[in-house]
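Just the one chain here, laid out as structure tokens, in the form predicted on its own.
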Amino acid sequence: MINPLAQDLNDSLRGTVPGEMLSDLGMRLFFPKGIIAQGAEAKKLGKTANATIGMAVENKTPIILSSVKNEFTNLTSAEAVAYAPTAGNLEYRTIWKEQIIAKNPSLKDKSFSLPAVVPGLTAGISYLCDLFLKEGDVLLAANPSWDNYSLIVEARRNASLKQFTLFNDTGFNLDAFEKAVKEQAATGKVRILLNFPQNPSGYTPTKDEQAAICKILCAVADKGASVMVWCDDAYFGLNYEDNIAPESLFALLCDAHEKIFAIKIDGPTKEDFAWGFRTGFLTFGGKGLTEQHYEALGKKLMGTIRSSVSCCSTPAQSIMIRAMKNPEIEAEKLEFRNSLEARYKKVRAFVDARKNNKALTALPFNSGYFMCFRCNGFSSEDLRQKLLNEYGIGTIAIDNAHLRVAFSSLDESLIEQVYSTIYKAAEELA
């Protein structure tokens, strides 16, 4: 199925040599009018505030850890410009695995692969599609979801992204999740992508919800279905409430059942505030898998890396190796994390005081960079345009019903003004 935006581009190229020679993938590709395009508009018109950016910003400038910044001038020529190994610098991979275990203590005695370096988490998801998703296959994901999932899955692979409703009245919608999983289990294979803290909602399951998710997946595995779970942990660790599950879903699933295969997608992008470094990791785990199995999977992954970018950025890896060895880095990260939590709490208090607002309903949120409103009786795009053009405030219309606000890119001093204006504009539309 060709997206209308792709078809518009195809029509523009009709009658030309490149138009005649487009591949089936070339026919399906398009640039979405989503987060990136809306963010570009906000950069131009969002003079009051730009709450579109998936970065942590202070005074309109991306924050940076001193442990990272100070290494830019310290690299040797080999650390700066030499080719990196296809699967990444071995020292970097080893340190990252140690950090995964430190952040997820239950992994200490479990078997899982050495993480492989990929050129960003987006590429990591695309590579998983290359390895495990063929034309016509179904990948389950939440609704709402990050818009890039659809572009990767449906345009690049010509597969289907099937979404379940993420929330009920109290939190994670376990009933919708279970129904979607069971429907796929009836085909013999379940492929599912779960992103926590979630983009766009900023939600992480509670400890009880996480346990229930694992129980549902184990139940279909018990009945013979093969289950693959992609754990998109881009915002891992940015939790702001005590009842949130503290470990990645990967930690529970990597040895949960012989029929469950888990993959962790993470990296320093958000965890270490290094967005533009474009280095992420893919880590494999499954009960009963051996080192031989992990080696074979690693070489398959190296094949898709080699055939796309050849290898990942050497200086980014070198800087992160040096920074992660710096004893000051954890204190620096905690300072930035506390700043994000302070913004979250201010947004939380503001939104909670308006729970009965008829124009906007805040989706559950407790972590990460974002929160999301459901628009009642008007479109999120209308609200986005009104905020941008009349008030100079940039936000993101995720779909026709949901407006994402990135409090990560709002200075704490701006939060009350921005959120007051969002409610005012919504009430004017309603």
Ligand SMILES: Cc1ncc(COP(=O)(O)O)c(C=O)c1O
Second form
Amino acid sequence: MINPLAQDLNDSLRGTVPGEMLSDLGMRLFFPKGIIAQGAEAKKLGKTANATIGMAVENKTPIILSSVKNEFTNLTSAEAVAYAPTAGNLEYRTIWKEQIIAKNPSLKDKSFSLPAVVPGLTAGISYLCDLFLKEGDVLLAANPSWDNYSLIVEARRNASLKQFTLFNDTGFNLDAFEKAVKEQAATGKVRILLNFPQNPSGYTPTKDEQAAICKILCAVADKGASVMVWCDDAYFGLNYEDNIAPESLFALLCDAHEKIFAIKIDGPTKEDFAWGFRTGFLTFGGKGLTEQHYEALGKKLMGTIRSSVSCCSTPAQSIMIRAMKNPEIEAEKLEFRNSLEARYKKVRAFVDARKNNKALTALPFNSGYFMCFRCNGFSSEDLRQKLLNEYGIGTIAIDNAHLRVAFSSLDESLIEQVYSTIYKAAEELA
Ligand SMILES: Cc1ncc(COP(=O)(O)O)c(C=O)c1O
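Alternate state requested, the form predicted in complex with the ligand (shown: the form predicted on its own):
Shown next: the complete complex, the earlier chain at its head.
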């Protein structure tokens, strides 16, 4: 299916040589009017505050770990400009694997692949589509989800992103999830992309919900379905409540069942505040898979890397290796995490004090960079426009009903003012 925005572009090119020669993929591609376009508007007009940015920002500047910043001038020529191996620098991959285990202690004695370096998590997801989704296949994901999933899966891969309702009144909607999984299981194959802490809602399942998710997946696997779960752990570790599942779903799924294959998508992008470095990792795990299987999967992945970017950025990998070996890095990360947690706590208190507000309902949130409001009786785009044009506050309309606010990009001192204004503007519209 051609998106109307793609169609507009195809119409603009009609009668030209490039228009005549567009491939089927070329015909489907477009630039969404989503997060990036709304973010660009906010950059221009969000004079009071810009809560659109999926980065951690302080005083209008992205934060950076000193252990990362200090390495920029220390690189040898090989560390700076030599080609990196196709699947990434071996030391970088090895340290990242050790870190995955340190962050997910239950992985200690489990078998899973060496992480392979990809040029950012976005590319990692796109490569998984290359490897595991053919045209027309269904990939399950939550509703709402990060808008780029649809561009990657539908426009790029010509597959179908089928979204289950993420929330019920209290938290993760296990019924909707189970129904969607069972429907796919009836076809023999279940593919799911799950992202926690989630973009846009800022939600991570509780320990009980995570166990129930695994149980549902094991139940369909028991009945013979092949299950593949892509765990998008972009915001891993930014948990602000005690009842949240502390480990990635990957840690539970990678040895859960012979019919379940799990993939971890992660990287320093958000975890180490290195958004523009463009390095991420793909890690494979499945009960019964051997080193030989992991090697074959690694080679397949190397085929997608070699045939697209050839290899990933060398200086980014070199700086991360040096930074991760610096004993100071954990304390520096903790300081930034604490600052994000302080922002979360402030937003939490503000929103909790307005639980019965008629115009806005906050979706469940407990982690990550964001939170989302459901707009009751007016469109989120109207609210976004009002906030931007009348109050100089940039936010994101995720769809017609949901407004995303990135508290990661709001200084703590601005939170009260920004959130008061959001409620005020919403009440004016309601
Ligand atoms: C859920 C989710 N996954 C992946 C990404 C992309 O990460 P990267 O910048 O490493 O491509 C983002 C970035 O916004 C995200 O929100």
